[in-house]
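Only one chain is shown below, in structure tokens, and it's the form predicted on its own.
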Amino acid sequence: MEKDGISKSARLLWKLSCFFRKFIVSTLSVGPIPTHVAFIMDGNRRYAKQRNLKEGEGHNAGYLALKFMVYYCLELGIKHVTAYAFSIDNFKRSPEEVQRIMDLMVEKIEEELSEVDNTYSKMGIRIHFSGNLELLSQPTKDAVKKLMAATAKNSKVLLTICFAYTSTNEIVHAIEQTCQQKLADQMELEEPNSAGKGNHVVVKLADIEKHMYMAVAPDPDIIIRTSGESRLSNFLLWQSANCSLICFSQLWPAISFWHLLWAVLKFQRNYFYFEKKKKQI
């Protein structure tokens, strides 16, 4: 019975915080609302040891608080939302850790393609992971894949998870397959003995954009880190030479629909002056 009464309380508070986040969404509709909003998510094994908590539950619960910040962009009606959950960077950590990680990936994502707990689906969220995926391991990538082809109908909104991602890596890798398209679409245009006749490859901006990790998504509007960190950390460096980057003191684990408000409200404030910049390049 006092499990009942807990579970209906916990329900009647929920739907009192929806009602009072559309009438939130209602009011900030006005004014013009950002479509892309990224996150580095610092702060999961800080939170799990000021808790006590085991090993592991710092990426549990920081993975909940990914849930429910997409949730609250998809009722502000963001469209893109980029998540950066594992830099290149991190494999130097131990290798007990990273395989705890990738354990709970593919642990997560089991959870998600289950008819029990789909919840992505059922939200209309396309997934997509950016990164040099072949670093991860093969039931990692198994994983990935079959979570990317099982929401790629969904268009509410796109969450992109960079895993095995940097932004140094991503630029590298972009140039380098430009440059070998370019190559390859030239020795299809020239005459079997036309090689060394002084012709050169011309690589525009758009060429190397489009072969980012990241092009499936337009440059963000902001970027929220948690933490008190105020550094990029070789994330979206090439995406975020327009975009106001956010930083709060909380663990990513405990941030709320509040953070993201008071991001969004800033933005707003600043947006004609992003726009006005913008134009000019």
Contents of the next structure:
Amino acid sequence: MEKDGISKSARLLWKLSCFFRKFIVSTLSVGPIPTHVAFIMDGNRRYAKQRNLKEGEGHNAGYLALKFMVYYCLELGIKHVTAYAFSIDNFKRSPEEVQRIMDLMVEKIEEELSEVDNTYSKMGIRIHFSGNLELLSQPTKDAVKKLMAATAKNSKVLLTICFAYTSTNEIVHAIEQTCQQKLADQMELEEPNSAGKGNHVVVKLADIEKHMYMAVAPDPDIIIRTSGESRLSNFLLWQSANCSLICFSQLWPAISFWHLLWAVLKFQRNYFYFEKKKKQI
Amino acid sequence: MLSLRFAIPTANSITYPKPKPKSAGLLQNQTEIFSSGFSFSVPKRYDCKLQAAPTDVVNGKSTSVAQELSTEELPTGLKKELMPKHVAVIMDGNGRWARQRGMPPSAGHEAGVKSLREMVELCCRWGIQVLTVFAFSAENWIRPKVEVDFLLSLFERALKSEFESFAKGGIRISIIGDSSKLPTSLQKLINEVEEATKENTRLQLIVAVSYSGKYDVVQACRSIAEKAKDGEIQIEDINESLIEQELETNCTEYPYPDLLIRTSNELRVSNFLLWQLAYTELFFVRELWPDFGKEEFVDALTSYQQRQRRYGGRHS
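Rather than the form predicted on its own that you just supplied, could I have the structure of the form predicted in complex with the partner chain?
Up next: the whole complex, starting with the chain shown before.
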């Protein structure tokens, strides 16, 4: 007997796996749970090629994998999840592929908004897009802004999707904004104080940090990268100063709860050392 | 489903030099990682080798004598055209190495210096242009004063003793980091050494002392803000290459490392060269820094040469 295209046995299996995961989660929760986990979703196209799927099916599979990972993070009590969906460097790819990704994003956003499949809203997830959104086409920009507004009130988990994002671009933007703000402050100060003290511009770390696109979330505790590559690829360079970097050889659509479990266990192992360091600083 | 065979092979985060049976246990025993079997090779002082291989510098480029030497010396399996131009190293594990042997941390740091000498020699021989090492982080100031004083005096002694070798060996030294916190004698010595070696071209050794990646970006922002205030640049002109020029790594032609090696099994960047690591290949090694030698370096380079660097694009 099928309902919504999902068989009864599949539903039963899912419920069983949820129960099993609850058991694992309650054991893990005895120790510290990371606040923020970031994912570099690498390997979608290779996944499609390996399984002889159509072009673009890899990204669909990747989207599904992300949904599951967000759900597992919700179960684990992880409050912030960030996913590297599309880099500014990815605009270098073929226009067809770029368009396919943009179309997929718009399609999924519309599904979410139209309540056909609004899983994120049901899960209480607030979605935020980080990146240079001005680089996107108008329809994509509009869809993205609509989704951010629609989910703004949710508070269980903050899912930040890095779209048209690179860390260097984020830092350039933050520096621009900081300089603008400092110059504006300087102008305000200089008027009554026209003795010309030759004030130096004082820029602090906090000034730059508050202008980052990623200022909505704390620094990540773990960055997980799939498909065997061991590099950051211009993702969260600033924020990754003291977080664990974990690489898995599996491709992104093949990621599972076990990988997250492994990452959290590694985090728990290093946690007390990190806390000691943070207190010292 | 309950099988523990999923012990997820973390592909490149911990790369073992020799294939070892990976423990299925999720929490590896700390002592197991640092098991015996390390080889401690005493590095020869590289100045003897360099005296035997004179480098004539013609028009700022090494002559074929030095080039032939570096090609010959390349170990099997490594391709010359795929060698990284800039290698960065986080020299972690000196304290732990000393603790394992019941020695004081100072002995660990001394052993670390020997390891560094070997690394510099290897880079010279294999044609690597820039080597950046993370000697002392801005966060290390909070360590016990005794250790900090020892580290700084060790650094001063090493600089003084290696000064002549560097000058003869064609090695250019640059120091990056917040030097204002360093003792005045050290600051003076640094200036002298930098000035004396600035024409050398065989290898550029960048030592990060009192350095923080975030601080680097903040000071770049500060100088850009000053320039904007003085009207030298407009806010709209601020872009990635402007920031690159203001960062402390502007002292070199290749500011972006191709390969970052971190020892002692720690999987993080620890506030080292944040901007510059955008596309760097990361390689994490189990061995502690004093145990890191030629073999481990060859493994790192072999792994690097096998990687596909796409920079966000596609190969096919």
